[in-house]
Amino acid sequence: MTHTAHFKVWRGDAEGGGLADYDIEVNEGEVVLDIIHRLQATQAPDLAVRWNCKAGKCGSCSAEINGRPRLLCMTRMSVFDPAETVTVTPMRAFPVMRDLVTDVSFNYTKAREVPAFVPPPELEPGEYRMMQEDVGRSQEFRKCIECFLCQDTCHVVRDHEENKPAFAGPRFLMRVAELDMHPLDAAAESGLDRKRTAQEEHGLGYCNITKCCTEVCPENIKITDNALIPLKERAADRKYDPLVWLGNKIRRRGE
């Protein structure tokens, strides 16, 4: 069963561009990436798009479809009315390189700013032991495929370019949260306070938990509820809870 769909696809580069109109055949069971590939094969051979696995696991084909950040390979054409115009544009939060390809190097810069896992000094590799419950907590965050849709939809990054130097974004605050709740991470013993750095260096306070990052995550990670809110609570306890403050004072005095 086939029908003809009307597509609007953003064409251009860093200097500017606009939406180009295409009428294209759609077959049953296809996804938006199939249509983009057909456009490349039949009407727009120079159309640039980033993709790799076509299975929702590499995170490469991130774009915006009718204004919503999505993976092209995981968005079925059946969700659109046959008479509906499907508009495909590059991720808005990042600079356009060409057509649907954006420069996401901002995210790799932020990734390098998050200190890595600190192994416990008293244990050798292979001696690590964790409760299954603790494994499950962090395993959810390890499902991330680095599609950066959460980064794209976060209005702190999307609508305020000036925030980028001070704000890591939900993907990397989630990484900080994962490490902070890891029972074997020895960051505190090495002098690294992940809750303090989350607040002061990675911009945790900019996040106002609207859950837009959770809504677009293709892996259904509960970024806000399971990572960002608990991290905010722990950061607030560290900074404002009088009992925690007193305990830190006593601890420091005894050292």
The other form holds:
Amino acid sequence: MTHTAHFKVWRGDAEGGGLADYDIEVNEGEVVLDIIHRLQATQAPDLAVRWNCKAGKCGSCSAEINGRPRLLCMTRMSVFDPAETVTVTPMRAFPVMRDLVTDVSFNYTKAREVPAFVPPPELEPGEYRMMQEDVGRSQEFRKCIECFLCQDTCHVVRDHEENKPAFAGPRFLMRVAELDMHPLDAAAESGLDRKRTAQEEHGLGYCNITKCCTEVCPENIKITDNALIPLKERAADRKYDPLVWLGNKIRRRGE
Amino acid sequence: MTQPERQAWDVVVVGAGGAGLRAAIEAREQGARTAVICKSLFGKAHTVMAEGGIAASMGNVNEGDNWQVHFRDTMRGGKFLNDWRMAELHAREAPDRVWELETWGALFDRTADGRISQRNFGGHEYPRLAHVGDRTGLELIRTLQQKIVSLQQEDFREFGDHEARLKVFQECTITRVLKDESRGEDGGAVSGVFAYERESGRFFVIESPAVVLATGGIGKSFKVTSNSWEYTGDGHALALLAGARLTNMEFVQFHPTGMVWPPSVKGILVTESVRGDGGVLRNSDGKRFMFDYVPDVFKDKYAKTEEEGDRWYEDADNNRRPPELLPRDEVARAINAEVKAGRGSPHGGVFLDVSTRMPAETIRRRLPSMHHQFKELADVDITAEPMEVGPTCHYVMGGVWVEPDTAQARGVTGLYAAGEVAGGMHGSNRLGGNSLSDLLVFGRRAGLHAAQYALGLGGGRPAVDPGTVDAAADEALRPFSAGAGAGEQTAGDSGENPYTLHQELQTTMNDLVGIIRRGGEMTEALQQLARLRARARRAGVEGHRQFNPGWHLALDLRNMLLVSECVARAALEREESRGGHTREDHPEMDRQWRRVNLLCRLADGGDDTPFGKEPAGDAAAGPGRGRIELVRHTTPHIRRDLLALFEKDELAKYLPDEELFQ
Ligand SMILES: Cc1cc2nc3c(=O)[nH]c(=O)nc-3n(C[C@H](O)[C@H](O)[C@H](O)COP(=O)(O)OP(=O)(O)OC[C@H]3O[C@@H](n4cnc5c(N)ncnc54)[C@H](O)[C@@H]3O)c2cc1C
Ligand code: SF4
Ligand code: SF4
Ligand code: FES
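What about the form predicted together with its partner chain, after the form predicted on its own?
Now the full complex is given, and it begins with the chain already shown.
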């Protein structure tokens, strides 16, 4: 069950680089990250790659395999034809640091721009009561492992550096939605309108619901349908545009 | 050599897992300017992998629960070797630590009346684990991460700088805790840390009188493990090198259920919630073998028949729990024995089955990550067929020997430790769910006391000596001139391959100091470790300092070798079987060992680096000499009111007579 596979791996740094060729052994049941590790141990000890858990839980090992944003540790070699060349490149939307490692600080900057959960002032710790059906929606978004693959794939920033300042990206728009749907978030009482800020400060308007982000999400979170579209509806609602509001209501009933 | 850049902070927290982040939040809230340093990206620490839940006796599902019951379970699980004061603090404070997470935005699964739901787990008398499906660790880390961000947002409003009082240095590695020999207790006081940035390879120094170690565990010294690459025992080694002692290092937890197939995923965890929610273990004859493995001390606490065990899930008050939920050490040994007896599964494990126990829909809802993990990685649909599982190295009970109330490393002024890197709390075996609560309880305490100490010092802080900074830099650069350290470099010799050394180390520990231990094998392990140590001095790397994983590994080897020697030495010394430590040549638990703690410390000349006081000759690297020496310490008597929580009969199984009648 062992075969030799042909790999092309991007090697280089901020100054530039290119694809390097490797022939490398592949065994049954292995994932792409296993192969990268074997390259490190046998042919390229200084090949840079991020990883932690090797179980799809930490979101560290994001890269592009044959051009598609994926987790290296959750991509099995068996999905490729043994004769096929497997090309591994760093995430394109972020600046390269070295080899497969990119500078993802954009995401941490965006995370800081979303105002935190506001605890309800009248409740002490231990007094929170929430029903499962009410937390379920936000819980789906909290499955996010911050692999930033959705950020990488979204066309608003993928090849448009100029949009980065104004656009939080699907992961952090989803964070706004998560807080907005949190049953006990007291942002509104404190004068913060999350829906409005989604539109005005985090660039929700740039999203034209192509759903590319949803397609690459390794946690299968329905980012577009469950977070972005409802957020758009709620934001529109907030802007007191009766026509949009009515239109949404009617469409939803008709669905 | 030019001196690396320096910065000054009040408190440095090494590690951004549950313990580190909780410590940092506390230190910052106490008013200390706090720096957090971690090897990977912020939000990716090992804690993110925790699945089953966090133990706290909130009593939301069964009102009978309270801190005393939790304390009892913890002591039983650890076979009474636990530092009882830590176990007490942990049981008392865990509920507050969980509730506080809700005020920071955590969303746990709920009970029907809207409170935090709690699930059953091995060794816990009542449903006690707060959880979010099977991704509790992710919820924990994200909540703490977002709390840190919210504190940074506050600082931004106040100072116009997010990082004015709380900064995360991500992808940086600490290789030395620095000390000022002229201050503090006999060994000097902590004055800062030496670090390199992974991206650039650049060195830097943080001057700080208080350092909190929260670096997690050591699993990467074993071949089959559920742990991530970060688990190279850095904090354990940093503490040793800074003069601290480690306790209970012989106790390593092998989780009974790791994946066994395919080989590349061998060791990845299968959460205990699978059993807590109704999953059963079967051998190749289809038999639920755990009924044959209930040890005497637990005989009257577990179901005798499958029927009773099954009834317990619905009616816990009138039935006893199934033996699949025995503490982990018992289950791991049982699986090991079944496989050895030829009743294993095709790939050398046993079967863990939920498919015949619950509807597919329930499995997908309650165990979503397990469902996903098996489908993606093993082509197994757990709603339709059993999983194959076997033991995997999971957790180290041993760690830095700390003061229970303050989390200060005993005898080292300014050094604190919390989380998996600290020892004592779990005794000889940790119960599932007790780690996440431990992180929060002692993370908070460490942050609190570190901040108070640092702020209380005023201006007169311990100083960083440029000489030690140079030594730390020399040590970190050694792999680029492989062999030079041992004085035997020849032209064109690029030294030992660090990856090869690492693999050999993992095989040694796995095979010779693994789940079932024998005196002779451990002696051999110590010899092999000494040889590996000599070779590791010549570990060489190619390329440059920029994000170079070969270099990082070469530096981590020092830590793994030190820690592995602690495990092997202590395990050889303890001639009994207890919790995570099983001796085939001493199979019984011996009450006389109950009060013996084995402490590991660096031997004279054990620091065979540019740092060490005694230059290391060949003798120091030779197999005869180790870098670690053991000291026996007698643990204090358990406080009377805590002892009174147990029946005399039960205590008689664990405590020597003189303690019983104290
Ligand atoms: C698969 C799995 C499932 C688990 N499930 C549960 C569960 O359900 N319930 C439970 O209670 N426990 C569980 N555990 C155990 C628990 O997750 C760990 O014990 C716990 O998360 C350890 O947390 P920590 O804060 O001590 O360290 P970690 O979260 O491991 O963090 C360590 C930090 O230290 C940093 N670090 C390490 N060395 C250095 C260095 N030299 N320089 C700078 N930074 C450094 C790392 O980068 C990291 O940020 C599980 C463990 C595993 C492996
Ligand atoms: S749905 Fe919106 S956020 Fe997602 S990829 Fe498309 S444009 Fe980007
Ligand atoms: S939403 Fe999905 S794709 Fe985006 S960062 Fe989170 S886990 Fe990754
Ligand atoms: S290594 Fe953690 S998601 Fe791949």
